[in-house]
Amino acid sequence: MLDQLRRSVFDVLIIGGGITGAGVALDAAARGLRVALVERRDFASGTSCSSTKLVHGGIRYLPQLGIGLVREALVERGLLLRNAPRLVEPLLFVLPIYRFNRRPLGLRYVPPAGPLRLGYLELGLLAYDLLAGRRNIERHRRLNLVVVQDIVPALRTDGLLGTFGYFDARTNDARLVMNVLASARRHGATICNYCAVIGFERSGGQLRAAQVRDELTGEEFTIQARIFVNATGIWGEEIERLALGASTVHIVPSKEVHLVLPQERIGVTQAAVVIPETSDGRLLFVIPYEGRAILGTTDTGAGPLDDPRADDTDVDFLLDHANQYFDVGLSRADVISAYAGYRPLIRRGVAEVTAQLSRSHELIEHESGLISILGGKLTTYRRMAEETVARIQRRLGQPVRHVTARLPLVGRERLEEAVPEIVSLAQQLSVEESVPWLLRAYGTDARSVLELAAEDERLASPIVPGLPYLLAEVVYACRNELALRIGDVLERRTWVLFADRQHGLGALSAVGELMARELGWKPDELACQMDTYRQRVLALCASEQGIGASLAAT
């Protein structure tokens, strides 16, 4: 693959392997362009694996009058539900409104508590339904107390004014990136992780090649291209400075922190819950996800961009607000894990705080041949890519054609027809409990994962008992998804690091040995890789036995 990057001249080189870069790679390759993509770390290792796991219109943007952003996101939500079935799935959201809420959903004007307030909020939900148009999932509804207590038994009812139910969608963000990248490769794109752009070569005022360093070997080489796309998110200014000498955009990173909790403690299993108001004027979500519950998110200032972490203030903020709405008495000891990332927000005006900054994207074309696509939301990645590639085609003098609105992701076409065969194979291997996860993560390629387990029965064992991830996925990730480090598998190809109270450390030897066999690691390299993963766990969780115990002791 590195040889192909060195030898070829590409129409477009995409810098950044998150959801934005992956989307551009797929769109460009599907239009017949010669495409390369490089990522300095692993794919989806930044913002694209640290989201709230939602594909949604963004109900909280309506009070900010972000009608265009909400409409665009709702349309894209509908397309993703069709083009990535099971990976993107509808989800009911329970929205309780209490008498003590002063400005629920960040509303600027709120009628007095009572029927008028509920009616006012219902108008917003009606607008949300209407903006989705024919791609709406289901219409919102009012939920009576009996239904609410059945769906979310731990939700406080003292002072409950009324409850709504509306629909959005949920996804596995890192697996979405992997699926989009796999689709790009299927259309001929060349992609490579652990390759950092460290400079550019110019001629006649135009960028001609990117100088790239292999982060695993230290080797440096160049990649020639006609157009260069900066899709690096929070690092967008850095790439612009490398290419142009100065940045033309101001990115304001906003830290978002999420806690992973046991579903049984908070009682969120069937539907998501919206915490309608926080002390800083936003809202929070509690999302059922991969057998756990995700609570988030914060919206605070930035720290080290390469190493975002949850601190005590973040954890306490989230737990305190959850305990205002759930009658369960959550404590730090309940926290299985925490994860943090940065939203790449674009400052366009005089907004003082990150919560006021727009989540819309910015597309900037430079005469030198660099195009920056920055900002935006996970949900709208396809639209961002479509706009970017249209700009590329015009720059190359080609007719513009849009191809991805009806393009299923790899493994998603005729998926339901393949389900019986996949279920049957899983039953033969006694791993039928893993089928829902495998279908979400791989689509029809779940069959390939199970066939690996059929060839070697040891691979039918779970990576961690009680979780759906199989050892066969370790081998599949090495052979098909460019997994090159243990964290690539346990943190992004699967969700073991966050779902397991021991963060995958109990499976470290088994996973490491499988990867060593696949990737040709010698014993000293295996030891180094295992130590790197241990250090990653300690950095993220400050404990090898579940973050809750460590946090409770601080």
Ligand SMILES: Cc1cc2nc3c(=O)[nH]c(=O)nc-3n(C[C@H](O)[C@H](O)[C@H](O)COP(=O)(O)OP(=O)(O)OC[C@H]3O[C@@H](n4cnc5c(N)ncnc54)[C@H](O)[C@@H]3O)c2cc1C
Given for the second form:
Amino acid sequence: MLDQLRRSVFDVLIIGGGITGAGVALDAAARGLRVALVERRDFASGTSCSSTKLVHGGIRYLPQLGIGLVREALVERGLLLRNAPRLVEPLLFVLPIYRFNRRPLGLRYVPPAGPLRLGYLELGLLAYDLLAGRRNIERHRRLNLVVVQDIVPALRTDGLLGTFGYFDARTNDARLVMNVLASARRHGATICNYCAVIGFERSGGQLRAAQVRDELTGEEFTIQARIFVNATGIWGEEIERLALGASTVHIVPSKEVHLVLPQERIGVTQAAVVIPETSDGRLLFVIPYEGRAILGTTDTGAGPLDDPRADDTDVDFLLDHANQYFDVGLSRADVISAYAGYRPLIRRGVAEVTAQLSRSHELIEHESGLISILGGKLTTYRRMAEETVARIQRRLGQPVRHVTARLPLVGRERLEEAVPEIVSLAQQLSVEESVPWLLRAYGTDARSVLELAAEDERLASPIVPGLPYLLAEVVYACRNELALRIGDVLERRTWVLFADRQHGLGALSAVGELMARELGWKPDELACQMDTYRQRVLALCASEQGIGASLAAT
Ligand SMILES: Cc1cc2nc3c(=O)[nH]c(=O)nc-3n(C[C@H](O)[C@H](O)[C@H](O)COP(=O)(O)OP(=O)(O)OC[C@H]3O[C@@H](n4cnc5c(N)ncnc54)[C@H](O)[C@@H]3O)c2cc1C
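Can you switch from the form predicted alone and show the form predicted in complex with the ligand instead?
And the full complex, kicking off with our chain again.
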């Protein structure tokens, strides 16, 4: 792979392996361009694994009158539901409105009191349905108390004015990135993780090559290309400075935190819940996700970009709001894990509050051959890629041809036809409980994962008892998804790090040994990799109780 990067001249080199870079790689490769992508850490290790996991128009943008933004995202939601079935799936959202809510959904002014307030909000939901057009999932509706108590038994009902149900979609963000990258590779893109762009070579005012460092060996080399795409999200200014000497954009990173909770403690299993108002004028989501519930987000200022962390204030803010709306008495002891991410908001005007900065993307084309595509949403990655690659084609003097609106991701074509065979294979291996996860994560390639388990029955065991992730996935990730470190498998190819109370530490030896066999690690390399993972867990969970004890026992 590295040889190929060194020797070829690419039409386009994409810098950054989050959802934005992955989307551009797929779109460009599907149009027949020679494409390379480099990511300095693991794929999806930036903002793209720290999202709320929604593929949505964003009801919270309606009060800000972001109609164009919402419409664009709703169209993309419809396309993703079709092109990535099971990986992107419809989800009912329960939106309760209470008498004490003054500005629900982040409204800028206080709407009329009493039942009129419900009518007012209903107009917003009607607009949300209409903006989705023929791609709407289902129309919103009012939910009566019996239904609400059935779906969300722990939701407080005192002071409840009324409840709406509306539809959006949920995904697994890191798996979406892996699926888009796998699709790009099948269209011929050369893709590499742990390779950082550290500089550029120019001639005649044009960028000719990127200087790249292999982060695993320290070796440096150059990659030649005609166009360079900066898809580095919150690090976008850095690449602009390396390429142009100064950055033309200013990114305002806004830290947002989610908590991972046991579903049974908060009683959110079948539908998501919108907490309609926070003390800082926003809304929160509680999303049933991979057998857990995620609660988020906070919206606070910046910190170290490479290492966003949840602190006690973030955790308490979220728990306090959950306890205000759910009759469950959550405490820090209930938190399984927490994750933080920075939203790449682009500053264009004078807005000071990050919640009010634009969520739309910026496409900046420079004379030198650098194109920066920054900001935006997970939901709109395909649209962002389409615009970017259209610019690239124009620049290369090619006719512009859009191809991704009807392009299913890899493993998603005729998925339902393949399900009976996959279920039957899983039954033979007694792992049928993993089937929903496998179909979501791999589509029809779930068959390949199960075949690994059929060849070696030890691989049919779960990585962690009680979670759906199989040891076969460790092998699959090394062979097919460029997993090179233990965290690549436990944090992004699967979700063990966040879903497991022990954060995968109990499975560390088993996973490490499998990876050592696949990747040819010597014993000292294996020990070093295991230690790196332990340090990652320690850093992530520094504020949690009991982690030190489990580390000592491992
Ligand atoms: C808390 C939170 C919740 C969100 N929830 C949602 C949601 O529910 N739905 C939704 O649609 N959107 C959501 N978003 C927005 C969405 O997650 C982001 O817009 C999107 O993930 C950004 O992707 P990206 O690829 O641009 O950036 P990133 O995912 O950060 O990728 C950039 C990559 O560039 C790499 N890189 C940096 N420098 C270099 C270099 N020199 N060389 C090589 N590689 C480099 C980084 O390592 C990184 O992997 C959320 C954002 C946040 C913060």
